[in-house]
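The form predicted on its own is given below as one chain in structure tokens.
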Amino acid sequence: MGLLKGGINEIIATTANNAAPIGIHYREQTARMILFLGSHTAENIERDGWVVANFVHDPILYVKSAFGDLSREAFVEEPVAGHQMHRLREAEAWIAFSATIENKTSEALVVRLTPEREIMEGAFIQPINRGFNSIIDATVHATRYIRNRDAELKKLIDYHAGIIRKCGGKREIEALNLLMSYIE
């Protein structure tokens, strides 16, 4: 797998007409996801046994997919390993995985990922942008914040909002405004 690097890789995971930002844990040549039970992503993976990791550099798409459903036009069907898998139309690159549940608790699934196909749709160089990185972090905190309204999570969101305002471009600031509308 050339697209994944060691550590947690932030991607937008797609299942059957569903998208959500997820971290893929990639260590010692093994890829895994940890999914909260009750999410569409967990339900679809448990039912269908596949997931696609979409590499996207659009901060608004990360926020939209974290808090709402994307339109069907956002997806492209790809025949992979005997399944009609769905990837994002805007993906710059993607990896289609078979997904095997390794462990299931009362709260989460641990899913082992086996790559079936890896595609780069184009060669893109994305400069490091602290505003984009902070949108990812703020979105992670916000998905947890809306569940429990923890004041510490709100402080982290506000911290990242400051970085986004200082370092982000137009799309990152638009993504921040959208994120704030979801959590207020």
Ligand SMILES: Cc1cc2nc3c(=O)[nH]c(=O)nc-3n(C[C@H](O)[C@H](O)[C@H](O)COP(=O)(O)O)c2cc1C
The other form holds:
Amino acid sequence: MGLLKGGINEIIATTANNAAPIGIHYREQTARMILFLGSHTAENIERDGWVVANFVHDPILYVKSAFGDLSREAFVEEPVAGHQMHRLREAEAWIAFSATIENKTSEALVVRLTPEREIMEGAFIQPINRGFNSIIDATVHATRYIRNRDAELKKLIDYHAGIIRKCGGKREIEALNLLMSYIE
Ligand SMILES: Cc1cc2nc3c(=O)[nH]c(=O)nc-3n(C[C@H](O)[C@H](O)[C@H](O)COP(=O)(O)O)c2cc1C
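Can I have the other form now, the form predicted in complex with the named molecule, not the form predicted on its own?
Once more the chain from above appears, this time first in line as the rest of the complex follows.
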């Protein structure tokens, strides 16, 4: 698996007609997801036994897939390991995994991922942009904030909003406006 780096890889996970940003924990050659119960991603993986990790650099896709639904046209079917897996049409690269449940608690699933296919669709060298990185951080905090309205989380979101406004391009600013519309 050449694309995953040691640590947590923030990708967009696709399951049957669904997409959501999820972290892949990659340590000692083993890839896992920790999924909080109640998400479509957790439900679909438990039912179907597969997930695709999509590598994308569009900040709007991270926000949209975290809070809303993508249209059917956003997905492409890929026959892999006996499944019709779904990946994002916009993916710059993707890894299709078979997924097995290693552990299930009242709160979360631990899912072990076995790579079945890894494809680079194009070159994807991207300059580091703090605005983009802060979209990822702000979106993580926002997915928690909409559940508990914790004032500390709002402070973190506002901090990242400042960086996005200062360092982001048009697409990051648009993603920030979308994010704010979801949480207000
Ligand atoms: C960058 C990022 C990483 C995330 N990582 C995880 C994760 O590892 N596990 C998880 O359960 N949710 C994670 N989330 C939250 C889910 O994306 C969020 O709950 C989403 O609404 C689930 O959508 P779904 O119901 O379509 O699966 C993450 C969110 C972001 C923005």
